[in-house]
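In the block that follows, a single chain appears as structure tokens, in the form predicted on its own.
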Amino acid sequence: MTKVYLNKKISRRVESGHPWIFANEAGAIEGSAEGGETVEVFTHDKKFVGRGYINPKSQILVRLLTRDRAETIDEAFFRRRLQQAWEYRQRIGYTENCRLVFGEADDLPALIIDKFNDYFVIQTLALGIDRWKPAIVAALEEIFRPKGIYERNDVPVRELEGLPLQKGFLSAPFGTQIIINENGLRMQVDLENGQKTGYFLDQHDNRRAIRHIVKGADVLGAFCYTGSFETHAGYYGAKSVLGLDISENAVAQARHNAELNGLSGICRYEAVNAFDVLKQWSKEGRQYDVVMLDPPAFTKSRETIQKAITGYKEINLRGMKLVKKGGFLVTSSCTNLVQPELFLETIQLAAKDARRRLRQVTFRAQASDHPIVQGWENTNYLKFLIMQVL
């Protein structure tokens, strides 16, 4: 097996657990180094480290899977980390929905697996875990006996390690279009077609968070997409929702959630561009209960995070302006490269800027089945605040 050693003044973040090991932390490499396979990793003085696969073209140069060398890397290993990964979800309570496989957080780097209900989107994300694909496959065969598995390797990253862009069946073709139950409602997933696995199952929790606020409240949701917390606010009570999102598709999408619900007459949506319209209504003074902000990432790359804080800012800004006094803002980010504190600082600020004063009700991350593990920055990404407005 080809040996990989470390430099000697490697991070403490390889040391202190951290799967990946960049290019530029590594020295000797012994025997070849072909894209996708299995190398065993040591420290400058041969000490065994683990072992994972290497990708020469990628900036990450190895990720590992394993840190006990008497573990193999065959189709038994991933058997048994879908496994393990499953009973950790049946423990803390998500069986139905849920995101099975969560990448490094569940050892298994750069591979996502969702689950809705009998249904399982898979994404593998570097070359090392795509060419274990059939494997997993396999595995997830066995243990659930699905009534589909679809692949979503539409993802830009891919072409960072050498990937094809590529979506389809890896069962046998079945009716993308599939309903879930989610906190007591019925919501549409397109599979196919739905923006990553199709359905932003880490807000499952966060929508329910917001139950008591929007009871009786008049309600505006930018950035909306299908309407999910929408949805959730006229099933919570609300008097009236709109939602506004830039995507056509989207908001019909979002209309077919409101009716599948009985709340035809509550949520309205709009197709508009968010980023026009919160201006432009913040200066006429509207007024809402709750203002509700899920925008999309804003940066995926640290050389534009000021670009992001301040597209975070200014939305939040207006978002406030439209708050009844008393009201409430709830809003979100989705970027690991802001992290936690970065974050409510630029909400603080935009509160500055707005004249108002904020009062925290809740602050949160991803639901239980995306696990953060503590310093690592990218299982920490989901932002989630409610705020009320002064």
Contents of the next structure:
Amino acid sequence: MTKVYLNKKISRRVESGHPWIFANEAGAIEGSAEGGETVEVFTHDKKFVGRGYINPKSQILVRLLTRDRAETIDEAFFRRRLQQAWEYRQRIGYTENCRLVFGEADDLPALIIDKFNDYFVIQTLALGIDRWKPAIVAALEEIFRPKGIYERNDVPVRELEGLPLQKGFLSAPFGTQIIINENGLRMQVDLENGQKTGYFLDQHDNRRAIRHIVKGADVLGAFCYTGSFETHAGYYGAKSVLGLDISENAVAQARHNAELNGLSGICRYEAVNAFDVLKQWSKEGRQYDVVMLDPPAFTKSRETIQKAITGYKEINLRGMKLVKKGGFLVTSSCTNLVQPELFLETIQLAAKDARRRLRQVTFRAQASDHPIVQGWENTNYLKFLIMQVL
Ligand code: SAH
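Since the one above is the form predicted on its own, can you give the form predicted together with S-adenosyl-L-homocysteine (SAH) too?
Time for the whole complex; same chain goes first.
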């Protein structure tokens, strides 16, 4: 097996157990492993670090799968890891829907598996894990006897690994518009054409966190996608809910979800650009009891963090202005590049400009089926904040 030796001075990241080894962190390589193959990693003085898969074409040269010298990487390895991931989810209370595998946090770098009750959506986002797709599918079949498995590898990050963008069935074909139960609500999920894996499970608990503040309220939800927060608001007793999303498709599905839950009279949707509309409405002096914001990641690279912060500040400033005195702002950010402290600072700056005072109701992260591993910043990505706006 090919051996990769780390440079003498290794980064804090590798030291703290993070599984990525960047090309510039490796010194000598003995052997001629091709992209996707399993290699062994050693320190400069030949101490075993772990086994993982290599991709010389990627900036991330090796991603470690195990640090246990006795563990080999084979079909049984993936079955074991999936079993462990499922046992962990069950242990912390998940039964139907969950992110079954959250990549690095489950010691399965670049693998994402969402479980929507009996249906599974897979993303293999690096060459080395893509190679094991048949083993992963076989393990899912064996453990869950699923009704269907779908691949959503139409993700641009795969190009960095030299992988094609593709989607399709990994089981016998099935109807890809499925219905899941979430917090007592029925939500339609489009596994084939929905965003990412079809549904944002990471906000699962946070959707419940709006329960009390939306009662009897006029609610505005921007970046609503299929209306998950908005449907929850209706269900929790909002007087009126208006959801906005730029995607006609998302809005159509949001309307359908309102119908599914008998909330068509309460939840309305418009397909508009939220940036434009929030700006215009705040100028016009419109007011809501609760404003919810859940924009897409404004940045995926370190170079554009400043631009992202400007975006968050702008959108939250507009949002706050639309909140009645004593009402609530519910705001999220889903990029790991803006860590929680920075997000709070940005919201604070927006409040200063909007001349509003904020009182924190709750500040949280993603649901626990997307585990945060201490010391691995990139697993701590979702910020969810509720502030009373005074
Ligand atoms: N709140 C949703 C997830 C939102 S994802 C949930 O919990 O399921 C972000 C959404 O923002 C996407 O649906 C995307 O279509 C939408 N979006 C992106 N840019 C937008 C814009 N300028 N105006 C309105 N919506 C936008």
